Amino acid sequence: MAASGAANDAAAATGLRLRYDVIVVGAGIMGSCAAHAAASRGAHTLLLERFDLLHQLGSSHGDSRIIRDAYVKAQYPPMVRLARRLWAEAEAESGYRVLTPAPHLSMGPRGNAALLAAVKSAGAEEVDLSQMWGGAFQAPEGWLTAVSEHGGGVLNATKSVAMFQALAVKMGAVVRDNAEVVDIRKEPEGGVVVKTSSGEEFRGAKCVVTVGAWTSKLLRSVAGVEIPIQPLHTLTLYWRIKPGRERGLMAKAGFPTFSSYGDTPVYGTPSLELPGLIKISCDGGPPCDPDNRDWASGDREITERVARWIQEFMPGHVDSAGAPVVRQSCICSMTPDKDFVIDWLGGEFGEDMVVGAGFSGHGFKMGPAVGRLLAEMAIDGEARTAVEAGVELGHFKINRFNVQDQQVKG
């Protein structure tokens, strides 16, 4: 369908262009590794955000993410290995750092499947953690301890989601915030076309797809197809360092990232963003609906389960009896089974959309990867590097989930 005169005059007037090789429906880390790996192929490239770039409504922001090599399912390692590669070509690229180095402590029951598999898996090695770190861990009798001293460290959120915005502008993509895709279309010669609320029209040879909470409802909405990713509402939090132990929590002074594989799943990160202060937060927290979340909810609780922890295992190190001290809301968007969605969607829009989702919680480290994976998807039709990088894609096809394309009623 040929666009009006007007419109293409319009669209110059604003930079923009009417057609796309590929149009990127949400500005997360997903989808602007996506942009970014798209534009550097060559292909003009749309990037769209419904919210302000780098907001915090979603999964992508705040100071810091954990990229290990831990990992219970062999499919994540070979992938975080493709990552890792990809950040340092970004940072370079880019002539800044996002990654902060640090090694990684997993600990746990000694007799824990989840906890051998990681350990395994990262090449990790048992210490005696009265030895480590000024004795900042008090890990129960009979618990495994053991530490990955390569290739973890912690990711500043935000400022890598804007890396990779700002890279993807380099190459040449067009980056359009507060543009909601309210509908996505099959053109019957081939291609897209992507509406916003505003009611402008972007055709594109290619869609790619990474809205993080939202993918359910778009989905939904554009395609009656239902696939089951249930957004939880998060809690990141901050707690105070005892007076005289800041230094030795710091990262520049080698204190690790941390998983925690007993009853209460904690992680954390040395004190890198919040000078005195140490991140220690818990996986979970309950459903959510991102567009009318109450901010509040199980936030008692999992907090009251941190402070325990730390009662337990850092007591001499982090204060637990206050409040933390600072709170910050997240959003996990969770597939049945935690694995990725990482594929066509199919049906009438065959190999023409392609869906990036259900992350599940430990997807950010894996963005540069995941990214490069859906721009060849959709440029190629087919992911090359997964095949040079050992990642097996049919982990995360769509049609695990018995999805079937459904009527929608209006």
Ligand SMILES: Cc1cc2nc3c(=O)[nH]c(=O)nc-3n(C[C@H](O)[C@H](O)[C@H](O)COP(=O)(O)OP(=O)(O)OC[C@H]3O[C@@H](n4cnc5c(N)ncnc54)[C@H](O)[C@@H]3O)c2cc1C
Given for the second form:
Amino acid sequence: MAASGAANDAAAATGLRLRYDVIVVGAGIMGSCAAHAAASRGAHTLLLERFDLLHQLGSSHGDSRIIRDAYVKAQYPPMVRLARRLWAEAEAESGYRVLTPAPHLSMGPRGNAALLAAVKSAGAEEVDLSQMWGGAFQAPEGWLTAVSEHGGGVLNATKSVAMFQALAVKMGAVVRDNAEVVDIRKEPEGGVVVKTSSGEEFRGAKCVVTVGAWTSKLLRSVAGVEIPIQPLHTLTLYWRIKPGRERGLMAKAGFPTFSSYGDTPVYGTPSLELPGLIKISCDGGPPCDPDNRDWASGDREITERVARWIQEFMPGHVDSAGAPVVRQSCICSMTPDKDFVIDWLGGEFGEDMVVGAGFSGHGFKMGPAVGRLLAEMAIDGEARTAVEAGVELGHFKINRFNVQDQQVKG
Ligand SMILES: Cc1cc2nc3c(=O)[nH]c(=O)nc-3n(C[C@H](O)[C@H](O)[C@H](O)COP(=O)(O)OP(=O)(O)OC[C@H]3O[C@@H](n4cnc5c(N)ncnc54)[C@H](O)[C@@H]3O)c2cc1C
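Can you now output the form predicted in complex with this ligand? The one shown was the form predicted alone.
Below is the entire complex, every chain and molecule, led by the chain shown above.
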């Protein structure tokens, strides 16, 4: 069906029109994993990225993402388990190490239903925090504090994306950056034509769209479909550890990743990527336009909320008096129910376009699983691995949003 790998490489270099089995649009963690999964199946695969590879304008950059079993909704732990197996396989195949194991601490008011569900799903054991990690945490009276010891940890985000891109290329995929997709057309005889802003056109039997915060814009423009995915401007904050406390808060000392379910939904990772600093941030942020960001709205409020949390929960170990030492901006792509979108677009495109989007601030850990499912949906028209792994894809359908009828493009 597809042209040879060498011919495809030449086509990608010259912009000639040639046919791929699968064209993946967007090279964040989801697109990079999907391209690797498709190429591993022997599909001639093209991965197109609008900016430089490993850029910092989307959602998948930075040094750390939490992987944990503690989940409020039952549809996610099976996907985390599938992903964990695929993370291990990718590490073995590439020789990279991207996952640093760590326990996970969940804490919050004892009656908090979300906390109780997360603790149950992870099989976490209640602990006396005053006896753990040198008394680094002080939880208020009446809080539940529980630790899951196995399967969690910290993923190096940018390195993970690089790993899957390298593996995709190793399996024969063509990867092109600075290639912004501006149009995707359905071919009358089946398949799609993907056009970039420089006028190049690539033909694909199938197309996988993994464009993160740009999903609503791109699908509105190419298919006239409104999918409610709202980009939020979010912040990653690193704080100075108080002198003498540095070693105890390190990953190699067994310090946990953590989630706090109080009024301020705070999360953190052990000191790892920046010695002497610890990452403590909170969920959420103001809505933003990914093409027109001011890089600052809401930063002060988020920083003050996290500083207040540190003063209450880790006053002896983390310095919140000054500003955070390092700030990094990121985007979360939120759906109304915070559940993912993993589905065929349908309408005019039928099963020729698969969409993976709306990962709502918690998708990174499941990237390899999502990529595998998207690739299977594109290649096979079904996701067999989802059935084997107990992942119920019904939760991730586009039609749960009551999407406006698809318009026929003019
Ligand atoms: C601060 C922060 C902390 C987080 N913490 C965690 C965590 O601890 N654990 C966890 O599991 N998850 C976490 N997440 C969520 C996770 O990082 C995201 O769910 C995940 O990175 C989303 O990946 P993506 O591939 O969908 O999007 P992206 O990484 O944004 O990738 C989309 C890509 O598509 C490209 N693109 C867009 N338009 C086009 C176009 N027209 N043509 C070609 N390319 C295009 C973009 O340039 C981009 O590279 C966090 C997110 C943030 C922001």
